[in-house]
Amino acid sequence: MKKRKERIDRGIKARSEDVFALSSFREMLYLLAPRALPVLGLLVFAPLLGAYWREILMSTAIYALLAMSWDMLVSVGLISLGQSLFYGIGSYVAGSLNHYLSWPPILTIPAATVLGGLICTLFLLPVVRLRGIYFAMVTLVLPLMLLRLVEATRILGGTEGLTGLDPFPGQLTAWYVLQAAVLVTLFGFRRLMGSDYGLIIKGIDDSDRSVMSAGINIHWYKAQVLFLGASVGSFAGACGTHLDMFAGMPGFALDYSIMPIAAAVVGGAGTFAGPLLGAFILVPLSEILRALGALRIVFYGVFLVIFVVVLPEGIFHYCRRKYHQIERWVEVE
């Protein structure tokens, strides 16, 4: 007898999409739990860890911001291979303002967020009309070009970089700034994509010619999304600069481009929560495997391959499906 797997939405899911969700605490908890867990985990439980793991999780938050920035660009059809461009520009802007103008971190970080996003947008604006591999190749080459430019001209400290920058007032201050930024970015991007503005962005990704035929300037919307993604990446670079008290060529390293993509693949692209989850899995895992020495790369690669093969949709998509749906085998007539 043949059988097939059937997926049925839970009744509580169907009711929760209407105002009837307010009729019981159980249904309110059903809606609230997935949103409250990251807030409790990041702002309440994680600070109870030791100083060492707080440093690791702050680095994880930086990669999570870059991963959500990457996911934002993908939502409008812009595949980026150069998140290190955003990180490096934000790092150098914050470092320069602190080193040359003696601005404190409370001013350099927001200034680097806006200026860095603007600079990156101006760099990529001429190629925003490109899609797919063509746009991706430009984003990959730009940080490498800037890296060699700094090395050849010795501007902004050259190969030695800008050292002795002001740190955050304390580790807990840096912790809460980064985690608050992660939560604001996560819920802000998700809310944006659920609005009419997000509907246009999704339409551009699905069929840009159809959106153009409606009289909408898709290149203007792409530039706006590019600015949003670049600003988040620049914020990550500015925070990383004051954490390390250093701004230099390592800010354009490929790690800041590869890890966000890997986090999005493992967590599940297109959700913002997926790349966030992927970053909070991969970065601590990389640190745990550090004791294995050279074998760390082998185990890390095997881990990524397993996730891509077993869960190609990503962890977040899988968990969301299990949360919202019931799966059962039914007979085929």
The other form holds:
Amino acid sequence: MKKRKERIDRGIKARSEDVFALSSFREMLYLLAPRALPVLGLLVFAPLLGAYWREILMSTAIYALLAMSWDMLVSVGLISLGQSLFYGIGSYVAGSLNHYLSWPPILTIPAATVLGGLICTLFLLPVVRLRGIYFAMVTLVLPLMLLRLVEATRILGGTEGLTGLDPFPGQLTAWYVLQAAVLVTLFGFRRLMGSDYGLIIKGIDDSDRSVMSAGINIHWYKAQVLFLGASVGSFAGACGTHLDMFAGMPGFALDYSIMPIAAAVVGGAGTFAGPLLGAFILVPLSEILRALGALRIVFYGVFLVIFVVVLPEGIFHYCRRKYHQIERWVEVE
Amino acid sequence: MSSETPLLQVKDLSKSFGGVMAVASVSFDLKRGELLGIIGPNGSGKTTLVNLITGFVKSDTGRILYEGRDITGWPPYKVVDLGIARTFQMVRPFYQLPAFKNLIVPLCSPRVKKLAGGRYGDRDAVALDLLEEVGFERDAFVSYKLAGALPQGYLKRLELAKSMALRPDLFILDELFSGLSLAEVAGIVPIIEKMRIQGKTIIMIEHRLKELFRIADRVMVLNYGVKIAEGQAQEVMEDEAVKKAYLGSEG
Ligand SMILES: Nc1ncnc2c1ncn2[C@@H]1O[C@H](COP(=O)(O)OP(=O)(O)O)[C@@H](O)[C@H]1O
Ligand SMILES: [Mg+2]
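For comparison with the form predicted alone, provide the form predicted in complex with the partner chain.
Below: every chain and molecule of the assembly, starting with the one above.
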């Protein structure tokens, strides 16, 4: 009996990407495994961890959301250097609703997601026409401006911020809310970008004039993408606020802008899964390195550089390529 | 709408780029069902005129009327929505998409949705049909190839299919024939003739005069942004100013 090697995805690809076209349990497993991995990892195994690591993974989830939000904006060609704008606005909206109106977290978080998304979209709408570095500059400057505004006018608690906010009803709830949000965002965004809507979005990034000539209002689509990204970021901010029981100027901190970009670059931009993976590597890593004290940043920097040099495509692209190359032996007649 | 009103009226349209008059006070009318050829040496403002009509560039002065309605300064998506579609002289496909997926974007436009009565239907199937209409052989799988892997002849036809996907009343084709072999041009001409039978109005910007004159009802000549002649192909080419413009550009 002669045998040759064949890629497992060959049969699947040739027919269709559709689940219904699968012919065997094995092919189904091949398609499902990478999708089940994050679900099982986040929802089932991770809660078994101790309180310390659970804490860290919660802030990881927040960064992962900001990183996927960043990736969404990139898919339409908008480079954001100010994810902290989304985080800070979401944080202040949830904090204010809780502090001034005594809304419970179960209401403030959804409200902050939508309202925060809207506010950020309105802030950035005038500049979505700008591309590349110009849009990036505005996103970089806006949170810094808002920071000074809060400081100077002493609104929303000024430098003190809004303290003593309601916590989540239980740490496990917070955990599940955040991980569910990460999964919904991951699969929702991936699905969206795989649809015809996603073709338009990628088309705008690719050749906006082509999309304009196709009778499509590209600014309207950019605004929608902006809203999607900003909402996810504001959601992260609202959750962070109730976790810390505090909303304040640190919400606009540079950390919330830098880490998501680093996560996306390390993990592989344009896939949503990449930035997610990146966040789950970088944030815990930065915690582990905390023991090194002042040298932490040095090691962290070296690590980042190594990653970018060795795997410039990003971890996710690399893993996906390798996964698609998995072969099996088939009999040849 | 009375039948005498021209489909498109361009009045005194001007546009300058930093001192260079790209289009200078150009006026013309276009009747429904007509095929107007626009010719002129390189840099004479033909593409700029297309950009002005389709809203890609804002005019300095002048008016554009479509079915009697002033559309000056309208953004491209609104112009398309009215039923004006253009092709680009420099083809702009989405290179990393399969050819037929390139048509999904126009098929997602509000205009197509409106014409289909609110339902889009199976866009992939419509896209494949459109590509067959412009001469993509169905069995050869060219429609499934990445646009980046297609030769120029197919890219031009893809560009044409993208405008056809919008089911416009007025086509503005910017140098569709340039860069194509005689055989390839001969393949596209019947598509344009078919559009005419369907009553479409067409503006063709062309450098390939012989092929253009065979199908054009009327020809307009631009030189340095100025309209220097207009009329039947034969009489226009007899015009002294036109001869000079063409000789000048070649010499
Ligand atoms: N976006 C632009 N910016 C500056 N100059 C332009 C621009 N578009 C066209 N021009 C100038 O306008 C003139 C007409 O160009 P164009 O309309 O492309 O001519 P044609 O299509 O007849 O070859 C040229 O001198 C060209 O350099
Ligand atoms: Mg031109």
